[in-house]
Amino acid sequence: MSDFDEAQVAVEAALAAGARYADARVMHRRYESMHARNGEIQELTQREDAGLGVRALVGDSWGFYAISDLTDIAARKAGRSAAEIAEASATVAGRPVEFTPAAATIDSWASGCEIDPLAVPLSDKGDLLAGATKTAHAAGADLAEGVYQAWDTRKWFVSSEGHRIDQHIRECGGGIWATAIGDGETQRRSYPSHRGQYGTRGWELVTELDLAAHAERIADESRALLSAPLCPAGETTLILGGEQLALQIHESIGHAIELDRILGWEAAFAGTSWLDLTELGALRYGSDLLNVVIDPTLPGALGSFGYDDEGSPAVRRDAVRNGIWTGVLAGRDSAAVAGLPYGGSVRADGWQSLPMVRMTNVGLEPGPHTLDEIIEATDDGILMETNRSWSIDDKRLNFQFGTEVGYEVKRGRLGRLLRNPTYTGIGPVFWGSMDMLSSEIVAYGTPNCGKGQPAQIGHTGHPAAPARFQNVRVGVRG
């Protein structure tokens, strides 16, 4: 049997067992990672699996069943079991689940990849990480670490509406970290971000990062931070680097606009959302400079795909336009409940997981400035770069973040290095204070977004650039 045939058998079995709709995904996954410390390889991880997950809809309830046995008999059982679970969960008086319309699609899609990351010799990848961490350790880092990760995922999707879609998605990335230990103080500097940089690309992404060229710099900066003055406390003008702003977007916009949170479906694990659907199209989320797009079509970004796990095609749409909240991340069922005409943001982290609303690429459109212009226009403030900690409430409204490094800004110039910088705020107030935004967009990749029970790990992208915010409380302790 082909992978499409296995999925088709499962769908037909679910329909025969009473489902009014069913879909199935066959997935083959390969994963590889390597970790180095102080010039030595510490760990190599390689995994591979395959399986099938089936969704079936009966009345007002979904059923889901997953198997790793890709045979005709097992696929039929999976389809029947998914329908039986849905039927057992359905309520007599429940309102049947409805969908936004979707055209039956037959297609094939693959992410761009110049160099297959899993085909690069392990010795080459090991030499890269060992060399970069050795350099950082020799330059003064007490602990120098490096990592790369690579995923190769193939999907075959079939639905009872006639979808028949296969996708091949390759993702990879990496980073390095330098930690300096002082008297009661530990400081860290990272490159290219606090978790590395990732995308739907091949090994060329890691090569372009040029990790070794930044190893000595981050070691020097980690040691310098040990003796730097503390970030002062008070209200000031805050400039955020693009990497930190990417996390700010992820936590205070991306999760907040997930429609399952807004509807209260995703309340148990990580909270809901402060947003109210009645205000969609009217609520001011930020200043006129704030333009946020949902764009899974973005080439090379980590949240990109051809079709989501309901067979909806990747489409670019607005989430915030000129500061006004205009769009959400949705699935076909949640969109129908909300009266919206689109889904397109439903994914699962594997064949064994039930698809749910997830971020794709959620990020900023470019502003009219450069970072240099933002600094030159700031008489008194602080520049903060590279995330170190984050905390946000269960409504995705009140937050507090810390970064690895801060710099005084005085009379349009960077001044002293500052350690342990932090800032806090309330989402729409904070975004409303943004008065300058750079055009220097980078699509930062987040490979570890957690959501759901049982927990799933999603891959998301966040185009971001440096920006300036007024009257922000900084230097928060505890």
The other form holds:
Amino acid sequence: MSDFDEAQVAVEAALAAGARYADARVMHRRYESMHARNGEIQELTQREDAGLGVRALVGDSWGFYAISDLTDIAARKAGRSAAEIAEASATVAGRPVEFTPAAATIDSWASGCEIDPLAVPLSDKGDLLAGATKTAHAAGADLAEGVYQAWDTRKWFVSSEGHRIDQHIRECGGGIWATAIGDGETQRRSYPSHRGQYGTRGWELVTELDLAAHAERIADESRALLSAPLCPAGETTLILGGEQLALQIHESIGHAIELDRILGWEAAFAGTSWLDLTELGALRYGSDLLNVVIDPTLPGALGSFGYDDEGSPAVRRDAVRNGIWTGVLAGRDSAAVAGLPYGGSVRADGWQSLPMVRMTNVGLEPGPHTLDEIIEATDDGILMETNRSWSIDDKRLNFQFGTEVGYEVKRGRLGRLLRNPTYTGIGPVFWGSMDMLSSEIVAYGTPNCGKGQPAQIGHTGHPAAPARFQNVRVGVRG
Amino acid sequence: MIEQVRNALPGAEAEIFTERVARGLTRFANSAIHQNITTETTSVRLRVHRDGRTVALTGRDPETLIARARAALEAAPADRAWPGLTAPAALPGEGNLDEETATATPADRAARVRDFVRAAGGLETAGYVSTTVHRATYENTLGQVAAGGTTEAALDGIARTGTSDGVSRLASVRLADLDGARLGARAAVKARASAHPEALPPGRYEVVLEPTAVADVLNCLAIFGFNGRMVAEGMSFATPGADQLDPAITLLDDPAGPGGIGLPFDAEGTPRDTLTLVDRGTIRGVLHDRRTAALAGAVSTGHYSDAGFGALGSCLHLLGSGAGPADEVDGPEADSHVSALVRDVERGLLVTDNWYTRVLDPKTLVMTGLTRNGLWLIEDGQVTRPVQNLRFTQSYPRALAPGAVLGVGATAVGQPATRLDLGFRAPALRLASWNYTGNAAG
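Please show me the structure of the same protein in the form predicted in complex with the partner chain, now that we have looked at it in the form predicted alone.
Time for the whole complex; same chain goes first.
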């Protein structure tokens, strides 16, 4: 049997058991990571798994069954069981289930990859991490850490509507961290971001990062932070670096525009959204400078794919245009409930997980300035870079972020280093205060977006650039 | 399989950890079941150390795993910190596995959802009922062999008015312990009692944390506070032997004791027994795997995790001040034990949940997060009015410091796991001060 065949068997079994719709994904994923501390490789991890997940819709109730046994018998059992589970769901039934229309699609898609990360010699990868962390440790970091991760995922999707799509998605990335330990606190500097940088690319991404070249700098900065003055408390003009803004977008825009949250489907754990669908197309989300795009077609970004896990094609669409909320992340069933004509944002973190609305690449369109111009235009403020902590309420309104480093900005120039910077605010007020935006867009990858219950780990991308905000509260401390 | 490894990789130190997990999850939202999931997964983890190199691989097929291990070992970097394998040692037991829970059906879970929804009396509801059976075996080339299993059943649900949410949660080894109707009624009472909350200015408040909120405190302590690697590297507040917490605090890690929902051994084959982390305020133990134990000159406590944090807690149990189940209370407080703590508060807050908590500095364990699912002002020993959610920025060890714990609830209540093989049992806590730094205005 081919992997399409196993999915087909599961779908047919679900239909035979009474389903009016069914789809199935066979997935095979290989994963590799290596972690280094202070010049030593501690462990090489390689994981490989494969399995089948099948969704069945019986009447207006869903069932999902997943099994790691890829045999004809197991596939039939999975399809039949999914339909049986759906019947149990019907005992506490809700609204009618409909889908947005979809054309039967037969296609293949693969992400770009110049150098297969799993084919690069392990010794080369180990030397890279060991060398960079050894340099950072020697330069004064109490703890110097480095990691790379690589995923190689193949999917075969079949639906009862005639979809037959296979995809090959390769993702990788890495980063280094330097931690200085003081008497009463720790300070950390990261490169190239607080989790590293990731994309749907090959090993060329890691090579381009040139981790070793930044090792000494981050060690120096981590030690310097231990004796830097505390970030002052109060309201000020805030300039955020692109990496921090990427996470700000992720938390206060990306999650807020997930349609399942807006509809209350994730209310218990992940939370809901402050957005009301009746205001789609009219609500002011931010200043006129704010243009946010949902774009899974972006080459090389971590939230890119050819088709989502319902077989919907990747399509670029607006989320916010000139500061007005214009679009959501949706699946075919949630879009139908909302009366919207599109899905395309449903993914699962593995064959064993139920696909749900997840971010793809959600990011900014560029502004007219550079970071240097933004600093030069600022008389009195603070520049914050590289995320250290993040927290936002269950409606995605009240947030507080900490960054690794801050700098005073006085009369258009960078000043002293500042320790333990934090800022806090309310989403639409904060985005409404954005008055300068850089053109220096980078698509930052987030490899650990948590959502669902039990939590699934999503891979998302966030094109972002430095930006300036007015009257932001900073320096919140415990 | 270990014999296959011996034959294929002569001279290697090797271990094999096999997990079989079957999970049934019935999620509901808008008072209807919208996700209903059964997953059956089997994974085999093979870790091999030979010629100074270590590789850890997971997969399903032994022959493929061994072949992959051989190839990876040839090119793997040197591992000078290899701590060796676990020597043969007896387990404390086989774990707590309830057969009825292990064989629960989607209909069994749906029945509890139905009871929860009905008991909410027309309020909109959301949440989940889950049953998990976790079986594992371990063997290594030194001769250590282990096998065991555990079950967990959990109900976590909210009831919602237009302006408020109320939650109830319970976890147990046994599905039979979950009463959907009782839990649904509890969530509805709390939701109604927190409707139309008023704004309250940020500041320091005395608090009563319900067991649902205390579970978050334990989770953070498990990850950052008692993590053996962070202690050894100077990244944790915890200093073994020091009286750092209030004498009212006694904290155990107890995965396989009565009611524990963890395996009796970890993925390195190390037996887990009841471990005292805090004894009446004094730090007595920290969590170790074999690497962190070697780093600290200690012995592994059986808390290996591949999550990248170092050794993590498995089943944290904060001891209550007394015994016996609580009576239900028809009000904002979850039960009579919480109500007893509220009675002594002159002015403070009753907190249902700490949510989305993130660490600002691991060493001081300063966390930021928000309240959720019900927050009330307490005045003169009475809950007087619901208030809007607040953001806090607070050092957890400082909140539990000597003299800061003004009361401990009588009974620890099982709370749902946040990941496989992690559970909490927590009583309510009355604490002298909690630093709220923001409200809905920012």
